[in-house]
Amino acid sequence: MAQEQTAQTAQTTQQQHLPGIGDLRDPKIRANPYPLYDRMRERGAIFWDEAAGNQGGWAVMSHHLVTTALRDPRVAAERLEAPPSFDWAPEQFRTAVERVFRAMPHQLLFIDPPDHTRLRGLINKAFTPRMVENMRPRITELTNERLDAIERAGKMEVIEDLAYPLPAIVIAEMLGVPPEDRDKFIQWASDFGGFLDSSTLSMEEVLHAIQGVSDFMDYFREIIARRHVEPRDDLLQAMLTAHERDDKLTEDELLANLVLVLAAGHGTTTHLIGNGMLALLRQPSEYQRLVDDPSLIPGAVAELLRYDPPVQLTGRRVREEIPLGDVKVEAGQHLTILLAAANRDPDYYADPNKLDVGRPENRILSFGQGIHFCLGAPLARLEAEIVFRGLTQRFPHPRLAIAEEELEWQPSVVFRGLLALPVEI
């Protein structure tokens, strides 16, 4: 009898559970979050979720409402606030915690106009379509070097052999950072990701991530000191010049955004290549379409970004009451913008859970919308285009070298990327 009551209680509890953002903490769900998004969508295009933000907030699911929210000037990116006290941090981490929380709110991710306009205008000069297109020969050269090595080895670990090193070298060269240091900033970029998305980390892991971000900033301080003696013509020098001229860029702004450019400049592109390759391995007929018709590749990159984006969600804070769908969002409330769910909105995309490399591009949301649209989007697209062109030309019949259940994913709710992707070529 007691066992029967326990079973009934468990069943009732299960029936009462509503699918939501908190479920993404389950590694099994993170391995494939898209069925969860479908279930969440049944709750509405926007609904209240206790796991959104620090004290609950609105989950925004639909393509229309995500686009609307990201374009509304009343919806603020400014949401990272320094704690009123740092006494909670152990003594050995306190200096790092204070440095990071003083600087990071000045990142492009967390600021609004007019500061956002000023900083983005400065950094964007390195990411204009013309500047990015001028990098095509160098990215092609680097890609071919990686593919040559893979061909000689007769096997490929997509992440380690290609998806990690290529974007890291590209962004390091843009900034003028020594390429031989890339193992360091790959680790620091991972720490930065942990700082941004601490929901799956223990307090000890969060503190170590913050220490990594602080070390990242110290690394740039050393490089900046050398640049005073040996200036160069690159993005870092342009930002340093702006820092020194008319207070256009404070030291915290400079360091925080150098961390952002270097970390975001390769991490999300790594995930784009890895996630995209896995999607094509799972659906070899779509890979074969690219082998047979390389002209599909630019559009295919957009479809891979839609199908399994590197950034799954982002956050916003509402400045003043706004209508959003059928609810009124109050001033100060938090929005969790589910980019990946909106990319598979059945009211916007035909057959959204199907990968179709010939699908016409139709306002994918993987890079955001509005003034915070990812400034590195043209570079990420170009790198992925060159990589997938090289892969499909050289390796027409790749196969996943491990069982699906052996795949491991980054322990993150915000970022989606594989730890490894071994492939038989």
Given for the second form:
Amino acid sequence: MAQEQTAQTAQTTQQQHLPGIGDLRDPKIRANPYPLYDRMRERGAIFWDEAAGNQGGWAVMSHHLVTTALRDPRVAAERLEAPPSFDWAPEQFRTAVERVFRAMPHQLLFIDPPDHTRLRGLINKAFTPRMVENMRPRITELTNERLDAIERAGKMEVIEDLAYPLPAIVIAEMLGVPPEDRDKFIQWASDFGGFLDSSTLSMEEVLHAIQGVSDFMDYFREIIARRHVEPRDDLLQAMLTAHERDDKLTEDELLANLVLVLAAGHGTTTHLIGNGMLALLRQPSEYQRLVDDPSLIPGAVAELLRYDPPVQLTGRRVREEIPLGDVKVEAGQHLTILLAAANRDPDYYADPNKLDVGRPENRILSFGQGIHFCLGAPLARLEAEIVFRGLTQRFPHPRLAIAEEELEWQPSVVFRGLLALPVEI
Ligand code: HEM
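Please give the other form, namely the form predicted in complex with protoporphyrin IX containing FE, since only the form predicted alone has been shown so far.
To see the whole picture, the full complex is given below, headed by that same chain.
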């Protein structure tokens, strides 16, 4: 069946352009990918897409199949392709490439049981609900400081003034990164984003991103060395203890997952605040509901995550032949899991293209599903709740300060977020 659909699709493609993942390379489509997802969904809940991955793959569109695929033990997270050749690159870069490509496959995102179970268990121990809840007063304090400064300035650039620095400071403090190193760390976190989604970067840019990730790892080696002399009570120390006590977390694993936690904990939350605020600015009556009734805010954060998620898609590789919807996926084939499209599946959500901050929360896919469900989801939600509570209480009538056409989005297919969001308050 898979082969049949492949051949058929290839033939049809020659005749007409079919909507697919390749269209996301167009910045105009990325500015609002949802009409594209609607058209892709017409091709089926799952369909073969020539433009997916390096050799084509299955695009998984529906809420039901996304959930099924992410929970199926035969569907593997280990999927990294062999690294491209960097023979042309100067020697010092090649060392970085070798180190980064050796370490990255150890990240939770790309590993399967039993390694995933062992590592996630260890990191989870360090990332307890108590540790997240303990951050509440500090997140509130940081948010209020930022909002005070915005009030004094009389205007706001949501990304620069709030959405970008806040999650960066929070995760940096949780991991014990000293304030003076924060800017370096923010740059490295962004390099890591480039490494994860290089589809819109040149080879030189990819190389620089890799160098950044390698520097990031060096930096953590130093911080860890300092911790042996001066231990502290924080997330990093808990991860170190797991590493040393049981010797169950190797140095490569530790460093790779530190990079992941720092980078994942930062850009995605920035995008949640930015995308969420934009959605509310476009629908002021929904913003007004939050001004009038702050108890709606936790549910509203879930709805904003559903409506315009920071992580649009993820990938998997199938280990053995499985049926998925009405196709058979063959061993070794890739799945592109369109979380953002599944979040607007009309068979699952009533009126899915409508933002409704009072929507009863039901199984949004923005944090994934199954064993790789986002480790930082409670932290991200806590930060967003505190931010939207602060914004709606202080600024009851904000307005977008630029024309819609001037909004610029990050050049990424996986991550969706604004470069800037100027607002009149
Ligand atoms: C709104 C913010 C966030 C969004 C939308 C988000 C989204 C996601 C998604 C979709 C996955 C699953 C990917 C897959 O299955 O392939 C994931 C995994 C992960 N996230 Fe998040 N994330 C956010 C915030 C955070 C934060 C704040 C942290 C850490 C502080 C974090 C750490 C992680 C880690 C470590 C994983 C890997 C878990 C595993 O593979 O077992 N994320 N995230």
